[in-house]
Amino acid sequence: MRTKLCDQFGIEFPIFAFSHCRDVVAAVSKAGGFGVLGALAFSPEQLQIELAWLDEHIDGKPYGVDIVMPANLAEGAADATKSQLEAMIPQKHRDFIESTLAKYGVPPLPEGVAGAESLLGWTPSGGHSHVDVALKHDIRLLVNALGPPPPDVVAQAHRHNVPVAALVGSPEQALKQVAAGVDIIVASGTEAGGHTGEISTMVLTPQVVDAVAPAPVLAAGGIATGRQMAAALALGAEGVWTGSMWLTVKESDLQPAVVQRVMHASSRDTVRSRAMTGKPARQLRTPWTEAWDGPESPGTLPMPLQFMATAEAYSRMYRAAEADPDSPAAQLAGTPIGQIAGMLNSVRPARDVIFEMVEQYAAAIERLDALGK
């Protein structure tokens, strides 16, 4: 199983794990994989706290940081202030959000309780702030989603001897990333959770491997077992990029009510919807996603306006789910998740998940060896 990325990063297994939870990142890296912390959910100040914690608790193991610097934003958004961006949100969208929440009995936030920060790293300035914070720590990889990272970010990372990875959904996107100086390509199939394209992992991975050789490629999308990891390496990948499978591990900070919904979901219970960010992102199908795709929807807004418009609504949904997991309001609360939702039916330590994947991989290789004799 040892690939050149294992040698490059000093890891035992080529299993890269994306998570917004620092405990998951630390657990995966300490188990021999490579944890990657999603920075989008944090302000620069909070990201500093999270990375300082990782530096102290990861036992010297390598880890990375994932940022989001979208290549395409709403017209005029790149240089706009937060108040200017908020002014771009039409009243009909605000009214639709409130009417949908009212339909399911989602109460407003209590007085004095703030909702989720609505801007964070969606703009160039926010993304650059996350990069500045990340590179002050002993990170071993910087990852960018949603388009090629800006040239100055690639150069900044390389000055710190930090390689850059990026997610793609097509061979054409992969070639643009390599041309931008990206070192590692993550071929993300449509099965994946979060922002994803339309090409399946099995089809996308070999196309990207061939397009960018000799640059290393990680296969992503619908991978949660050692058998799938063996298939990814057979397709030419140097490892796997995983995300959804860590939502239900013991270390995850996903709300318990949502964890239970995930564990009862099938692989057909996810949908690629623009409801969360304005770009197609695979997530758990809920009445909220259905409302945005329904006939009464005013249509979603371009980045970063859609998330800004809905950020407080998500805070209210999650708060309602925590208060009463069986309430109609709680049914709105979902999460970005891939089609492997149908395979996530237990809560186990991340270390056990890693070791099971390795055992399954070994069994798959032995089976293939036997077939060739």
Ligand SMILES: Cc1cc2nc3c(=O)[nH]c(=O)nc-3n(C[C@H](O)[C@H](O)[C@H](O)COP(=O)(O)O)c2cc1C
Given for the second form:
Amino acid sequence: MRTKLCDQFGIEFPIFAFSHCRDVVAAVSKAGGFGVLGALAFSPEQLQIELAWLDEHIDGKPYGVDIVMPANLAEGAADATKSQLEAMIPQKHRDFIESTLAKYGVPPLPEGVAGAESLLGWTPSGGHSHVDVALKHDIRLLVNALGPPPPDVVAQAHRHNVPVAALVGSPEQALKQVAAGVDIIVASGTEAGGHTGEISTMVLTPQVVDAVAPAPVLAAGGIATGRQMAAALALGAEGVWTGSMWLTVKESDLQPAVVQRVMHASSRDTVRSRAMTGKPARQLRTPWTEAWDGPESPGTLPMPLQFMATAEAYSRMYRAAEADPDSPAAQLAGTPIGQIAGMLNSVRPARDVIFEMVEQYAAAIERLDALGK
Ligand SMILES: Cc1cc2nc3c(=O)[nH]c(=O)nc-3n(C[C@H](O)[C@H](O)[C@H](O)COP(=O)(O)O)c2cc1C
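Can you return the structure of this protein in the form predicted in complex with the ligand rather than the form predicted on its own?
Zooming out: every chain and molecule, the one shown earlier first.
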């Protein structure tokens, strides 16, 4: 399983792990994989703290940072201030959010408790600030989602000798990324957690590999075992890019009530919905996603307005789930997650998960070998 990317990054296994949780990132890199910290939910100041922590706790192992710089935002959103964006959220959406929360008895936030940051890093200025902070640290890879990164970001990363990777859902998108100077393509199938296209990993990966050759490709979406990793490498990928599987490891900071829900979920319990961000993202199906996709929904808003409109509602649901995991209010709390949810059934340290994956990979290759030529 020693692929070109192992040599390029000095890693033992070509297992790339996306997580918003620094403990997961550190654990994966220390176990011989490559952890990538999702920057989206952090302010630039908080990102600086997370990366300083990683520099100190990762034992010199390589890690990366993932930013989200969407190529398409709501009209006028790219240059708008936060209050101008807030003014673009229609009252009927605010009313729908409140009535849905009320239906499930989700209490308001207590006085003095602020909701989650609602703008996140997905405006051009937010994304650029994340890049500036990230490149001050010893990162070895910069990853972008939702379209080709702006040319100045690619140039800035390359000036720091940091390669750039980007997520794609079709071969056409992959070609645009290579033309934009992106070095590594992450082919993300529809079964993946988070933003996804419509093509499955099995069908997408070889098409992307052929389209962008000789650029290296990581296969993503529905990969959590060594057997799936062997399949990805057989499809021509140089490694795997994983996300959902790290939500249930011991180091994950996902709320315990939601971890339990994930462990009981089948592969049919996720939905590709616009409810979270305004763009289709695969997530756990909850009464919240059903409401947004149901007949009384006012329809979702374009990015970044949908998350801005709902950020406080997410804080309220998560508080409710923490206070009483069995309450109707807690049922609303979900998470981005892929169809692999149906195979995530235990909580173990990330290191054990990696080693098991490597053993399974070896067994899969042995089995194929025994089949002969
Ligand atoms: C909880 C969660 C949050 C995610 N957030 C982001 C993100 O902020 N940026 C990004 O590039 N990808 C994000 N993703 C997608 C992952 O990077 C990855 O492509 C995906 O999880 C791979 O498929 P899998 O979930 O089947 O492993 C997220 C995935 C999950 C599960």
